[in-house]
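Okay, so here's just one chain, in structure tokens, the form predicted alone.
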Amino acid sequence: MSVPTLVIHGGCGVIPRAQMSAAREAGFRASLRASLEAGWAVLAGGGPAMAAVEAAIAVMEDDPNFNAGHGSAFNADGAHELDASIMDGATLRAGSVASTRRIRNPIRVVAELARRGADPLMLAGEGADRWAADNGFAMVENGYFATDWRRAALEEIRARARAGTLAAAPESEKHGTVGAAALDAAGHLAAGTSTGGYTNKMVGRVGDSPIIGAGTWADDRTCAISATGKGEFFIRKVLAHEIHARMLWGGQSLAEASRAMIHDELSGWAAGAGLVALDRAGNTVMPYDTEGMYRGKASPAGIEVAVYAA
């Protein structure tokens, strides 16, 4: 029997420390632990752990403090496109959505498809929704996904575009994720990631979120990871599969791999990169290069969130 754990970041987008009051930051933590105490719940209970990173994951789906689901970033349009994937460690099986419109709750039909196991993996735009409406999920109209702090979002990072001044635009403002590894009692290990990408980005952008491999992995040989950041940079570098390939061929530790990819491999790439990860014995990493990322861990010891360096 293995020790259940579960690990959860909200992104690297992080309110800068000196802009973040004590009630805001508060909210945060509040979110983070409601979002481990439903996927703890799961574990707890004896459940796998692809549903307890569903059940953790949609919690923040649902937050506003989060960008994925209600709360997305907007893109180019004024619009919002949504990014999910999951995956099963013991199976392989996995499932993935990419620039969604309607989906309420991605994380939900990216563990439907995952459970099909079977064709299709990944499904993007209006084939999403008309799949994910027609099996019976929570459908919603795009502004469903809208908040002012978005909205107030986009206006600043236009303003900046137009000023010449974006690479200074702090990482609350241009990007955020949220996602989830867990491990079972059973010995077996899940990950899963969902976002609204990046802020004013590109019409039909996609970042490494849905790809798996890139933002997400899972395999009970060696760990389960959810990554936060650009995207396209961990795009190239397959960042998820490449903690996994030094892990499972390399003999790197989780901790050595996940430090490699973050401090080293990204290294000058300005990716605003963090993940949180965990191996088949139940260790843990949550790396990042930002200010800092909020993020969380639940176990049999209890549980506990952080937003900054300790």
Given for the second form:
Protein chains: 2
Amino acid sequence: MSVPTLVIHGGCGVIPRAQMSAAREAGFRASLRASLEAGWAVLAGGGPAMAAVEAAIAVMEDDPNFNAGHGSAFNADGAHELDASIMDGATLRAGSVASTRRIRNPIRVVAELARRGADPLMLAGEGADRWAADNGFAMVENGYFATDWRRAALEEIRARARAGTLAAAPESEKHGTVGAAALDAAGHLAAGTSTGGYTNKMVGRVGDSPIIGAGTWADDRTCAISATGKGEFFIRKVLAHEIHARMLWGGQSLAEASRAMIHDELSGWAAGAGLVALDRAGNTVMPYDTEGMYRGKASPAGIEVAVYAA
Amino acid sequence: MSVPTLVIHGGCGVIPRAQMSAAREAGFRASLRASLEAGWAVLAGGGPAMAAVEAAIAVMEDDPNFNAGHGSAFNADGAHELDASIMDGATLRAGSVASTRRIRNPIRVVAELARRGADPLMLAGEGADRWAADNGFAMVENGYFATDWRRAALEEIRARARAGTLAAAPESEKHGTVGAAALDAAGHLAAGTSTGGYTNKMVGRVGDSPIIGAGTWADDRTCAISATGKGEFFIRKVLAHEIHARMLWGGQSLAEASRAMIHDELSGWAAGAGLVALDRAGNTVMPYDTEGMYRGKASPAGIEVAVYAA
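Now that we've seen the form predicted alone, could you pull up the form predicted together with another copy of the chain?
Next comes the full complex, and the chain you just saw is listed first.
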């Protein structure tokens, strides 16, 4: 028997502290808490890590505070393309969708793909939307994902692009993702990730969130991980699977391997990176190299949430 | 200085020996040789591994004998969706496209994405086609990829699906991929993979070929790998990166790690799997667990090609 534990993130692209009002930060903290409570209800009831991850992420997808589902960033066409993945550490089954436009909750679709555990594992574009619709998932018009906040961000990024000040844009407009990793009472691990990408991303651009091994990984032998940050770098490092490999083959702890990847391996690339993870013993880590990361943890000891460094 | 070496595959889904005429096998062998000659011309001239991989794969994409580019399998809609990726072991730069429908040579587009080494690394669907067109790559109508052979295969698979005999379909209709891995005189490694998927695949289904770490991996510290086979399993094992990790962190040789993955780790899943790979010292492996694998090697010792077990 393991001690059930859940960790979540709402992305390492936080609103800069100087621009964050107390009321708004309280809103983010309440959103994180709601996600943790949904996932924790599953784990506390003896439910599986996969279901806890799905429940926690679905809440964040529905919450306009986070860049996933409703509240997703606008791409360069002023539309929304969503990516997500999930992985079951007990079976290594996984599901993934990339560039979907009409799936209300991508995490629910990838969870079903993982449950089936067959072919397809990954679906892209219109094919993903078609499969979800054919299998009875809630579908929406693309405009459902829009929020005034993200629309304003698109205008700001476009203005920065014209002015040549894109590099100085705050992290909150460069990336955002939600994710969760869980350990259930039966000792099984799971992880999932969901995103709207980033503001003004090229149409069709896919980051690490739907890539098994890059943004998401779970294996009962080692750890469960969901990453957030500049996806291209995570893909090039196969970041989540690399942490697993350092543990399995290199004898590193989760903390050692995670620190090495976020603070050493990626630091030279100035990527903006973070992750939440836990190992089979329930040890948790939430490293990031940005100003903050929306994050939280639920365990029998209670629920904790944070945005900036303590 | 390293001894330049190139290995290629045209997929582990070979036509069963009993159905392969001598003339047809000679055709496949000539096709493999043409690919090796194109890649070898780059390496022999002192050119980079990335260019050799691109050249070798482009020849196979243009060759109707292989399931990539012209000659790609038909999906369930009777159309073609192509996936490809490439990775530079010197820089870990990579490029990837998934579910493209109009790019004549996907390997050339992913090579350009890798050269730029920025964002986007991966493009899916219509966005990939748009980027390629905007950047001057040769575009075609989807019908360009069609061949009578693959159209007949679609009809046969559909008949098998109706008759419930899909599982007994030959490997040649279940998957097919092309790939290459190279070591250049400067000691740099590169690998790439390109595919039309498999006959009657679900629209939007993405396999391991465009996934960095699953179907393609290159890192100068260890090895360069291109995989072929049932992509869902490769994604779940992050197969190519796992071989790298066993070498880097576990001290295994390329031969040990590759054998473990193809013959032990995947054997229980009856996946149909193969790969070509080489390490930084120029040691090459070409394991597969099917009846054969279109494959070949070019080095200063000459060019060798093979289809079935020797």
